[in-house]
Amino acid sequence: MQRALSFNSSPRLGVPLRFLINTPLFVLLAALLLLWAGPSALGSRWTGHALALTHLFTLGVLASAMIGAMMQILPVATGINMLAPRATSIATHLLLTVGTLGLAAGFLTVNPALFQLAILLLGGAFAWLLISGFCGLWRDRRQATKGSTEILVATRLALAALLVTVVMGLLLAASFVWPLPVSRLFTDLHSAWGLLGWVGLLVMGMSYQVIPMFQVTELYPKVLTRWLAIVVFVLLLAFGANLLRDPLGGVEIGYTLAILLLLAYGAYAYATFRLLWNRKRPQADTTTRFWHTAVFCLAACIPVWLAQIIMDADRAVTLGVLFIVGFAWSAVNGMLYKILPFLLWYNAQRDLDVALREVPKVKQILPDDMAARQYWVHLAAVAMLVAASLWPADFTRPAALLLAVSALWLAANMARALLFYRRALKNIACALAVHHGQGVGPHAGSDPS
């Protein structure tokens, strides 16, 4: 049964737009930290210039594009608004943005007033957020659209996963400030709860949504979305308990758990290749690609991670490069250009009371094979990323510079679409005049396709 859809709830553009913008900037900005960084920042994940990067990523990049998304795809796909919409973007946009850059300049000069910045900044932004969040999904918890319950349990897990990284991450940074008794555990339970937790289960949810709306694929199976995120959720459970309850002697058990949630996320990636295997359109667009790319690179995560238990070897950064860029950016990236053009579609004609010719289509505003130029680079740059977490003395800098490449050439896509977008506004509203001046009456909307 396909969901039924409330487009008269979504959002105005500058929401998720605000948001959206954010991701290509901090991706150049990552790559060319790592590009003037050099080799140093992928020989551990220790190092300063390493946590900038990751923060860079998770922050700047990852967290920007899911909140923007999560902003416009939660009214229309379930009916349910975040509190103060309009407000909660701007604060929230501000905050994590600036507190972002605090943090990661925290990291690299290991100034304590900038952590105290970033502390204050990145609390009030995600407090804003998860405020905003559980209020709107509790005011609005009635109203929820019909085959909306999977989208909201990963989203509200999500969000309460967001809230124990949030807290973790508080007191990490903290510990740079005040002589706090914060273990490195905490360090390894921040990066799960917010890599598999806050990034896996909302691009998990979004992608319940997305994946069948727009590449026109059936329905994810009911077995997997309504129980998937509760495994994993109570999967991070058991492995925060059992890490902090003995972390020596419980090696074996967190390994087991982290096997499970590995293999947790491997359903997803099976269940996800074979819906767009198996898509109603046979030939695959660029947003496929980068799907597939997102998806093999989950799927690599568990061959590392077994070897790295077997081999008693080192493999953090490679998993990181493998989940942050290769999962996590492959498939915001491939969104973007299915979000964007949309939204821009949408917000042109969704005012009109007359079917005109100047709104554009939304294959006009973003057209494919743009997206599939930047789409080759930014696969030769994961590929050249990952290759750089094993051999960091070769390849970093190569890397770096294909990142950046990359970043740009999505930037100037996304500007060429904004442009497209005001050009169009300026016929609309030429073109409406004609029209009213000549009384014209009433037609259907614009077709997007």
Ligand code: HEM
Second form
Amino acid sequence: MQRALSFNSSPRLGVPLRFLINTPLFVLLAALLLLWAGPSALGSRWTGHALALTHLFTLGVLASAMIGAMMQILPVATGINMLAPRATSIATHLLLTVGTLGLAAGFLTVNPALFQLAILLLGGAFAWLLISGFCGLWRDRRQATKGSTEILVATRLALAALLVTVVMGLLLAASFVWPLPVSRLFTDLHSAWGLLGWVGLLVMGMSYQVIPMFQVTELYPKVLTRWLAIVVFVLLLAFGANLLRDPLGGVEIGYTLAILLLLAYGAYAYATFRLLWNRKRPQADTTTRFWHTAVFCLAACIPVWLAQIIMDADRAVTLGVLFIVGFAWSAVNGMLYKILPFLLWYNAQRDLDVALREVPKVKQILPDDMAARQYWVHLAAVAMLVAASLWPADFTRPAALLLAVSALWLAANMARALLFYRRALKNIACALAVHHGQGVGPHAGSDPS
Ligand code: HEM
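Could the form predicted together with the named molecule be given as well, to go with the form predicted alone?
The next block holds the full complex; its first chain is the one shown before.
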């Protein structure tokens, strides 16, 4: 049984939209940085270029898209609103955008002033977001809609994981300004909570709603939606405790917990693949293909991680590319093609008291064939980036070029949808003027119901 959605609690269009617009722009910025930096950027996870690329993607692209999606889906799917959604959206977007640019520039120049700026702005962005989020979750806890528990559990845990990630990130950034005793151990914890906690849990929580809704599949198995996010969170806590308890020892426990975390995500990947394979609508649309790519890349992290341990090789960059770009960005890119046209359609008719044929259909706003062309470039970019992580000298610049083309294509598709929406609003305003001025103009006598 599909969950009840209350579209009337949908925030104004600008609240999620400004974050969604960030995504292709930051992907383009990351691609141009990779093109400029060349093979050395993917030679090691520790280069300034690699750290800048990691945060242009994790903050500029993923955090932006997820905050936008959360501010849209949370009120509609759970009846829970963040505090002051419009002010929170404007302030968090500005602080996150400039803060991410500051942090990336800090990694490229190792200039302490830029790290100080990033600490201030990113600290402000996430403090505002987390306070608004947790207060909203607490204030509206009694009006959570029926059947939304699973999304809420995963969202609460994802927000908690974001809090841990951000606190460690700010500490790590502070160690680039002041002589703080922060070991690289913290970086592993920071990236584990950031990727397997915040990114992984939020994609999981949102997919529990958007895959059955937009891909017309069955709901996820109840045991999975009830327990998986909690299991992942507890494993991350144990992983952190083990690392802090015995930084140099505890290797066996560390590996066991890491394998359990990978198996948990493997179970999520398998369940998602099964739902998509058995979906009621046989014809795969572009978003289905993006989800297939996302699930495949997530599952591919398991053999790559195991091979790294067995062969004692460093595959951190390949794992980063597979998880951040292959899994998380593919899922977000695919969802943009469902969320954006839906948002524009909903906002075009939300205040209308009559049915007008000037209101465009969702499919007209961003036709699937336009999305399909961008998907194939995205797929080629992901494949080339994985190859570049293994053979940087041969594939880095071709991969960067493909990623840039894919980002530009997505930006062009989103711009076309927004222009189409603006034109539709003009047509609707004309039709409404005629309708309320009954007896004059082409629509006289049209049926208002
Ligand atoms: C307030 C926001 C953040 C700040 C200030 C920040 C800061 C940092 C710093 C300074 C490092 C480098 C540490 C070192 O050189 O040892 C780092 C590494 C890293 N951060 Fe962040 N970070 C933030 C948010 C995030 C988020 C949200 C994610 C993921 C979703 C993330 C993922 C990573 C990863 C994966 C690495 C390790 C890179 C590697 O090992 O290859 N960061 N972060």
